[in-house]
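One chain comes next, on its own, written as structure tokens: the form predicted on its own.
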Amino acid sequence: MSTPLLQILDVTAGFGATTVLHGVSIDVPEGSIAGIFGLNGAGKSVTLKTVAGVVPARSGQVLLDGEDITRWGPEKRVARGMGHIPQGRQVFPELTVEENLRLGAYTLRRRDRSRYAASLDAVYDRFPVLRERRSQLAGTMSGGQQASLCVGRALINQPRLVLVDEPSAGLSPVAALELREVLRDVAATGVTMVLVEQNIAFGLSLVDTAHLMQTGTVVHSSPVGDLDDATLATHLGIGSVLGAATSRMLSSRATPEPPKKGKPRVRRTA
């Protein structure tokens, strides 16, 4: 396995007198998609926000490509190659599509204004619907179109690592499937991702490794192909309806067992 692009090392974090994360450790190899799963209140989104610099770590370290970024603010992390797609998409509804993208490119324009036009064109090439609706107010777009806008806004800075928080939330099944293909296409370009997702089946269809959380700690980590129903049921308490969809996804992602070696055949001679 390749060297981790992102390392979360024994991180604690919280709000006020409340500690939410109790020593979270996760490695994310470059070019992979890591998924963080858990029930409500497990600490999934707080983990992502701590990596993004939105919630400060109280102890532990966050390393990006071996560099300690634990005390860096969000803007410096974006400039270093991190993108963030927040929960609920959070577009600026009274601004146009292009104005949303321009705001997303704030650090790029400060760092190297000459690259902005080419980066904007690259986003429009990847998402033709955004080019078509560049002058439309973001708040008037459909949920799926807003999701594409949020992904484009994160990609415009040409990040190496993208944090994706609950991407399927509030989307229709059709829009969720379209977004899944968008995220797969982005990952195919070599962008590393960390995905937090309440929809387990949706998340498992995307990620390479799964990290299961309970009450602020990671209780299980493994490649998706090595997960089974019992492990998910034990740590996530999946109900029968959701479990059926998840079981089908696990079966489709299961790592094939190596063929069993039979006894060597003895060649008989006359």
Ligand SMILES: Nc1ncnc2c1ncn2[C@@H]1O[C@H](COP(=O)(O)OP(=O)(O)O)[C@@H](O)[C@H]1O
The other form holds:
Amino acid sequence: MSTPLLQILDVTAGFGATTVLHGVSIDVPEGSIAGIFGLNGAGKSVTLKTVAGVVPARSGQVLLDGEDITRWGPEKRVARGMGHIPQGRQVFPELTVEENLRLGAYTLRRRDRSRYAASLDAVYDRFPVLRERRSQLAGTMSGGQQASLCVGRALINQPRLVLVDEPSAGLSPVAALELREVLRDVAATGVTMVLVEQNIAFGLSLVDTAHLMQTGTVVHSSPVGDLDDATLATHLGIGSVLGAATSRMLSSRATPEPPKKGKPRVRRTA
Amino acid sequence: MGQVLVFGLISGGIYGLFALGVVMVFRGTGVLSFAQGEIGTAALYVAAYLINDQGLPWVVGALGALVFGIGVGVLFELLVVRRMIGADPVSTAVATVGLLLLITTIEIQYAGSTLISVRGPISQHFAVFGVEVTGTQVLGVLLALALGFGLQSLLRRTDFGLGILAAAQDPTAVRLVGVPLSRVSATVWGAGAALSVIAALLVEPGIGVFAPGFASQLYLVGLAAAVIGGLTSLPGAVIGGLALGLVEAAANKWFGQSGVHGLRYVVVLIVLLVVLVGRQLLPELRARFDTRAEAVA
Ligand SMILES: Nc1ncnc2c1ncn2[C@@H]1O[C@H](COP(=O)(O)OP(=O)(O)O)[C@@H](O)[C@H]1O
Ligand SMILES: [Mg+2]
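Next up, can you give the form predicted in complex with the ligand of this protein, since the form predicted on its own came first?
Let's see the whole complex now, leading with the same chain.
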């Protein structure tokens, strides 16, 4: 077997006096989608952040393609093929859609600017709404459109490995389904992914392997096909979700779009 | 009236230049710097040495001052600010007060209270609205306006400049697209120092002499101007600076004879308070107005 593209080896991490990750180990083979699931506060996001280099690992190693990147800064990891779709769709609100994408291609443009035009076109083809709104300020778009921009901003840099944190959170059920198709398409082109999801049904319908986390440790790792309800119930304290994954996703994710900013103005009527 | 306008715009332009530096540093690193102004004074000593003592042309002295100022700004970023990445911005702000004290102490050691002066780049006089102004003073206003309204679009042209603009909105997200945040930080500290040096070089000839602490006094007004402009807006910083300059000039004209010392700070404080309190109250007042309107409808 070839080396996994990403290896997280016995990583511990924390903030100040508190340790959040107590020895996390996860292997992600090239071309696969790994899912990390767990209750709120289990340490899923912190795990992604240590892989990203935003939170330092206190011990253990992170290997990318066999190379030890534990001490690298986030910028260098991005330059070497890591891409991010962070929690909460952090687009740059005061930049236009196209400026967001140009910034997303920061390391690609430094390496080989001639590839940018084609890459931008590919993102626009995937998300026609971004092409239409290329000059609009990103902060003024809807939640679903910002989600598309966030994905596009990661893809435009042509990453080999994409870390995705809670992509479905706050999206309408339809937008979440669309996003799932996009992520599937991207994975089909050979891009490796690590996906964190609160919505187990959404996540399980996408990933190849599932890693269940509880209070900072991985308590179960297996291919999705080997998961059963009992395992999920034991480790995540949830009822039956398998089988009915897709239909449940539609009904249980009826989370409304976040309310638009600003108060509704009352018009005076004569 | 014309006098108030001319004097107001001249000092307002200088406040605007200082305020631009405040905004650059704040946008790039989220830190409010108190030291930058004094880098301007220290650089004036360098300019005075090169121009007065060595007899070099003004441009050479100014360039020397600029290089020195940028060097101090970047060095402080490398030695202190960078080590405090992730620390609470208030701690970093306090560290800048430390730098301010350090620079002032060195200035006092070097120059004591000797008053020194440096000439400006353009000494020709013009009459504007019946008021004599020098080319140097006009240059200050024009430069403030050009940078305030042009810098943003200039930054938008390059990827790195775009990174600087985005860093204020979300520093972590900027790193996650691969922009080296440490370079952004060093650049804005260098730029902030450069703006202080330029402001100091352009304002000093109009005042005539300088001593330790000289630029900090003006920089504090620039800090207020930046806050009035919203702390993240480059045009806002210059508009804030011009507004404070005009209000100060008006106050000087009408209350100047009263002999109140430090009138500048009283005026700045009052305007700052009105703006800050107004910003708090306005949404509330508007809400009240809206409910009334609703009741009427
Ligand atoms: N910046 C931080 N400072 C201190 N504690 C943090 C920070 N970020 C996360 N934590 C703590 O780490 C734990 C795991 O958080 P996280 O990985 O975000 O959980 P989740 O699995 O929901 O993504 C939580 O207890 C959280 O309070
Ligand atoms: Mg999380």
